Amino acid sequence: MKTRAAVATAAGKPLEIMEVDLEGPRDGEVLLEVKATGICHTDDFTLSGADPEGLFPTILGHEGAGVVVDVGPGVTSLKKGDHVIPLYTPECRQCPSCLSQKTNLCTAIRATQGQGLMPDGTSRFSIGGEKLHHYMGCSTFSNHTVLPEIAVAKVNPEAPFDKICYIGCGVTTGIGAVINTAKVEIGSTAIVFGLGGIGLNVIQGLRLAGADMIIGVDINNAKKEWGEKFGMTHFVNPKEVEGDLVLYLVDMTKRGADQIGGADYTFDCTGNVTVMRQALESAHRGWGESIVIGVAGAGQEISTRPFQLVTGRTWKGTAFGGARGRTDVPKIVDWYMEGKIDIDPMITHTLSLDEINKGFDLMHGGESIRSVVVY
């Protein structure tokens, strides 16, 4: 079939809107009509050429929502008409990782997904006979796409596509880092570094978990109002802090008779390795946990003095908020529908496919929290 897509022809170049060929679903695969897709920093990271695993030409996009329009042989959990969210982190429920219940990092299709291919080692996308790569197993910058059944979550059919597409990455990553990875307790103190789309969802995850003190850290003062909308209690702009930021934050969080400062939980949502160190060192001595969410550039490394870890701080990473896609994503959609979490204010711009490059410009200019393309 023919479908319209925004194609990344080469690193650093604007996406080109064109008609592409899409082969139907093979064994264990489903064909989706994508109704809406968010534009995420990870898409921009790959498009910029900074992603060492980036492949071109490709159809980017991994934050979508849509409808199943066809299923291949052997598909049992989905049918035509189901409303779904594509999953860049699948859940096969059979591989050692899934069976361990210790991680959400399913390995069933990892090798081929990283090569921009379907599990059988081929691509469903082409143009003029030339292969186009899939992206993160999703390619939601195409009006239609094909995914493995294990990489699709069936969700509430009443939920609006232009809002729940954000659950395909940003919402789940932020809230999941709090609920699944950190397992934040009621009454905790927390610091969130970077108040973009992920950081704001960390904040609302902290509010949901019952954290008392939620400090947001960002160099853009406009983010103060945003953070407060979602539950932030204190705001710090590092540019306005005299002296060492870590000492300032530790001092802010002092409590108890011994007056030892530091947050119970800190979260890096920036991808900046210097900030990752600051986040760890702002965590409480003895039990503080620091969660790395942001993706650093190729070849970058994190560092700290071993004493920071010897004295009881823990450094953790999280991918997709530790969520098991087919199990947890439908629950988060339900939380949205029940009013437990808020998404609507974060969708700051709604665009057509022809306007998709504008979405990247808005991101670069710091003007958007999330731009969504509606097909």
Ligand code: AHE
Second form
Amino acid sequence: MKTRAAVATAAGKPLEIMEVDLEGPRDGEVLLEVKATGICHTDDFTLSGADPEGLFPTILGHEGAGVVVDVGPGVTSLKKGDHVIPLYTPECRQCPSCLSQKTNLCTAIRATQGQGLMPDGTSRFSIGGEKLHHYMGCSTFSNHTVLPEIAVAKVNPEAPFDKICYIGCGVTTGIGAVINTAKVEIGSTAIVFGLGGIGLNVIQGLRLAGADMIIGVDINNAKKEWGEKFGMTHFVNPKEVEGDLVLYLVDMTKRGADQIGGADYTFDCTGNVTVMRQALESAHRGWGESIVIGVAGAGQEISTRPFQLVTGRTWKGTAFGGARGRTDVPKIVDWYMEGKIDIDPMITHTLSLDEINKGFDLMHGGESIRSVVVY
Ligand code: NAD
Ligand code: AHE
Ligand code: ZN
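Switching from the form predicted on its own: structure of the form predicted together with this ligand?
Next comes the full complex, and the chain you just saw is listed first.
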């Protein structure tokens, strides 16, 4: 079939809206009509050329929602008409990782997904006979896409596509980092670095978990009001701090008889390795945990004095908020429908596919929280 897509022809170039060819679903695969897709910073990261796994030409996008329009042979868990969210972290429930119950990082199709291919080692997308790569197993910047059924979550059909697409990455990543990865307890103190589409969801996750002090850190003062909307209690702009940021944050979080500062939990939502170090070092001596969410470019490394770990801080990372997609994503959609979590105010811009490059400009200018393309 033919469908319309925003194609990334090469690193650093604007996306081009084109008609592309899409083959139907093979064994265990489904064809989706994508109804809406968010634009995540990770799409921008890969388009920039900084992603070691970046392949071109490709169809980016991994934060979508849509409808099943066809199913391949052997598909048992989905049928035509189901409302779904594509999963860049699948859940096969059979691989050693899924069975371990210790991680959400299903390994069933990770190797081919990283090569921009379907599990059988081929691509369903092409243009004029030339292969196009899939992206993160999703390629939601196409009006239609094909995914393996293990990478598709079936959700409440009443839920609006233009909002729940954000659960395909940002919402789940932020809230999941708090609930699944950090397992934040009631009364905790937390610091969130970077108040964008991910950081604000970490903040609303911290509010849900019952954290007491939620400090937001961002170099953009406009993010103060945004953080406060979702539960942030204090705001710090590193550019306005005289002296060392870590000492400043540790001082802010001093409590108890010994007056040792540092947060119980800190979160990097910037992808900046200097910030990751600041986040680790502003965690509390003895028990503070720092969660890396941000994605850093090829060649970037993190560092700290080992003494920071010797004295009881823990450095952790999280992908897709530790969520098991087919199990957890439908629940998060229900939380949204029940009013337990907010999404609507974070979707600051709604665009057509033809306007998708504007979504990247708004992100670069710090003007948007999330832009969503509606097909
Ligand atoms: P975003 O661009 O919306 O937000 C980034 C925020 O960080 C902005 O508000 C910016 O002002 C702020 N910032 C930049 N430099 C800073 C600094 N030095 N100190 C403090 N704040 C600073 O991006 P996003 O969509 O929220 O994504 C954030 C990061 O999370 C990206 O690296 C993205 O690739 C990554 N990500 C990871 C996962 C995962 O599963 N681990 C999922 C989604 C996104
Ligand atoms: N491909 C990159 C890393 C990109 C990355 O870390 N992706 C996250 C999701 S970001 C969503 O916005 C992820 O899920 N990672 C786990 C995985 O298996 O990809 C690189 O550095 O090579
Ligand atoms: Zn993302």
